[in-house]
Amino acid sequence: MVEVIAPGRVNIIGEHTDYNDGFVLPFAINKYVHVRISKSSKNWEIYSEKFRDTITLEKPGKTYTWADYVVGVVKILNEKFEIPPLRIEVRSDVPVGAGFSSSAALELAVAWGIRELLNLPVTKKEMVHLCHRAENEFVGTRCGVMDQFSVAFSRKGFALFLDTATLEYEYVPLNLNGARFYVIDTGVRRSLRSSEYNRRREECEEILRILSKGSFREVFMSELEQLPDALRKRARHVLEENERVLQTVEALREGNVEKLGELLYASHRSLRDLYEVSCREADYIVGWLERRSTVLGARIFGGGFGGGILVLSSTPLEELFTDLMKDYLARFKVTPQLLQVDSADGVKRI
């Protein structure tokens, strides 16, 4: 029997750029998916502490439940290795549907646990690719590789600056000069499969087709006039968001939290107006926070259409949040949640 933990992650900036060969800047957080894996005598058993339910399978196959993230990893591993029936027990304190990449954390925890249990000759980077394939090909969410990569390679105290075109990366100190990151969970849940997430990826592929480009790294702002209005907006977001990532890396290196905050707000406006993946609840929270002088920056993060808001504050946010919660609850009849997030290391056996 082995036990493994894999963290959730927050993306500081670089949204919807990872599947466009762009730059991203995530860090893992101290919220974890914890799995315990042992060999089973006959059937596959996948247990969730949250749902208090065991899914039993004679062989890995579609369940059309959360367990497909587990099964997808097993199916991909089975292409190269013979994986015997296993009992996989899962518990987690990573919020689901809030942009923390709970699915990638689950995938990496399961993959790394199976590797450790069976002594599979697989590197961490190979695990990242197989988990990415599991989510794309088996689950059906056409996400980029950022989530799996950050869950695997993050380091406590640092952001992970990743070039998704080359998978070259470096660690950037989280130099916040006394400011802190918080996350406000809007309480709005979305399924990326049933949202327009995959549609955004299709639009980006259409942009490259129209411009006869192999990658967004070959696209220039001056070429966007050739595109229909909606596609022009999508492309502009990708190009400008890549530049914001580079500026954010420099702001962190310099400890310039004011500049960092400005970039967060700019990213949110772009996701709202150009990429159109925000929602009215998220826009309300960001607008409310922008009017408070102690809040340096905020933006929606994750796939969009709901989920979480990343907030950079120069002072503790709890008191302000009490007032925000009252206004938000009165307007939307939903109670938001406040989380203070700290950085963490990537997936590991315990």
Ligand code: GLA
Contents of the next structure:
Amino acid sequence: MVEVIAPGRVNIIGEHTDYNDGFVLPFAINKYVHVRISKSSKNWEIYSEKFRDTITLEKPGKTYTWADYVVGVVKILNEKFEIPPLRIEVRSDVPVGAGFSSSAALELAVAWGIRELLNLPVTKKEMVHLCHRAENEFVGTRCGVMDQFSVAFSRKGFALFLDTATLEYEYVPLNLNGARFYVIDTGVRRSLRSSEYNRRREECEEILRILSKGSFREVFMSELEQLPDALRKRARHVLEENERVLQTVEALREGNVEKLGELLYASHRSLRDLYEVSCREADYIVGWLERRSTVLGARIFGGGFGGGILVLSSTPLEELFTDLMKDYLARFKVTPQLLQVDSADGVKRI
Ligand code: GLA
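Return the form predicted together with alpha-D-galactopyranose (GLA) of this protein as a structure block, the form predicted alone having already been given.
After this comes the whole thing, all chains and molecules, with the earlier chain placed first.
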């Protein structure tokens, strides 16, 4: 029997850049998916502590439930290795749907657990690709590689500066000069999330087609005039967001939290106005926080259309949050949640 934990993640900046060969700057957080894996005598057994339910399968195949993240990983591993029937027990304190990549955490935990149990000769980078493929090909979400990569490679105390074009990465110390990161979960879960996400991907592919480029890395601001209005906005976001990631890395290295905060607000404006993946609840929270002098920066993060807001605050946020919660609840009839997030190491056996 082996036990593995894989963390959720937040992304400081670099949103909707990972499927455009761009830069991202995530870090893993101290919320984990925990799996226990052992050999099973006959059938596959996938148990969720949350649902108090075991899914039993003779052979790995689609379940149309959360277990598809587990089965997807097994199916992809099966292309190369013979995997005997297993019992996989899952528990998790990673909030679902709030942009913390609970699905990537589950995939990596299962993949790493199977690797350890069966001594499979697979590197961490290969596991990242396998899990990314499981999500794209088996589950059907066309996500970029940021989530799986950060769940695998993050290191406590550091942000992971990743170039998604080359998969080269660097650890940047989370030098926040006493400020802290929080996440406010808007409580909004939008079904249009994955359809609009896939739509943005198609728009980006169209941009490259129109400009006859193989990668966003070959696209320059001066060329965007050739694009229709909506696509020009999308492309401008990607180019400027990449630039903001580089500036954020600098700001972190200098411990310049004011600059870091400004970049977060700028990223939010761009996601709202140019990439159009925000929502009124998120805009309300960010606008509210922007008027408070102790809050240095805030932005929607993850896929968008709800989910979480990353906040950088120079003082504890709890008191302000109580006021915000009253205003927000009265307006939107949804209860937001506040979480303080600390950085953590990537997937590991325990
Ligand atoms: C989701 C995807 C990521 C990334 C973000 C947007 O979280 O899973 O791959 O594309 O959206 O930056």
